[in-house]
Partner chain sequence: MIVSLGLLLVCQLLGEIVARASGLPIPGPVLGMALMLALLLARDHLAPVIPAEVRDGALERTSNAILANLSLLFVPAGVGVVQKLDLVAAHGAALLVALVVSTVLALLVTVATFRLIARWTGDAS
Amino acid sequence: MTEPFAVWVYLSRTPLLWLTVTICAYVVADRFSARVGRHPVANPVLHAVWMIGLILAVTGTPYRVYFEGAQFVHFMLGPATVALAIPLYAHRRTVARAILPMTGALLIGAVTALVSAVAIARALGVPHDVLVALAPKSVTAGVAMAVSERFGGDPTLTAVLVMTTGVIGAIVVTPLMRLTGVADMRARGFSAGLSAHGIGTARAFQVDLLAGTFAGIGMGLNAMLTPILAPVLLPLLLG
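Keeping to the form predicted alone, what do you get for the structure of that sequence alone?
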């Protein structure tokens, strides 16, 4: 018992504690997901988030303190995104054959994601600053926060909305595709990445390698297109 206690004392005095908590929470959530056959509701990110949130609430730890220890995970988002180029290269011929339909799907999907979110929220009376934070919800967090801040939104709120969108997208994508009869893994993956960014892409890789490849493409292309569309569409949508 002495050795585990000594390890705990050491971790509790260093920022390494919260990195360890983050990794452990994800490992537990991922193993649970594997035990239930990767069911959409057993999304590892979703369950890791509530477990970490519960620990922070019970210990009274501010988010700032937590992030100081866990920010290495945030840093690794960059290399993980770059690593998506590996399956992309492996399936480059398949990707090249689908370039035209992907272009059309990208334009329609990016515009729909931005316009529908703002239009529906505005019709429900959502405040202006929240509308701005909501607009780039389907883009990966770093890009979405930059777009939101440029137009006067709250980047922190945008990050929460991005995470929520990704989790919901990862949960509903498989049942929705089955319901609508979409069997092509290229289409499934591309739509998941375009609408649910990194979390949707992770879910696509769990289902199928080809779907994950196209999800990575959809996520990357939408991250490039939305900052171009936002300055054009947001002033019209926000009046």
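Mind pulling up the form predicted in complex with the partner chain next to the form predicted alone we just looked at?
Coming up is the bare chain, nothing alongside it.
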């Protein structure tokens, strides 16, 4: 019989363990979310993340080792982005009719997301280099990190701020829209994707397929606009 420690040594070196842990933690968090009627606070990303973080801390596992297993899940973000074309195609007539509202909401929403974050943090005494890392916080991580790096921000700090924004957006969007009485799933989804990128989009898909479709568009358009806005707005805000 093999000692338990030898089994652990084997498991801790294979991607199998951490891939399995990632999927099981998500299934637990997602089942719980479904059980409580998709209550926004039961966000499956948030709860899967702290459970796994706890397991890594208790077992003393470095993130690098964890990611060797989790990378297979992470990789699917690319194909999932391509897959957004399918609901987009299914709702193409609804989307085409909303082209003007989307264009206006994109311009004003993207400027609001960037300017308000930097202005508030600046008023609270956050230093210059951190403000740069904060500016693209509403954009999908890969694009946000590139924007931050280009203006001298720390891309890792940007990734932290982007993920946090996503979780905040996913939690507040539904209560906020109920509070303000907005029933239009196109507008709700679009604002979730624009303000809280993929995590907001994932939340929108939980609520409604049409909302998810518009969230995907909002996320994609903001990922294109913010890299253009940042060089114009950042010097004005930080000058």
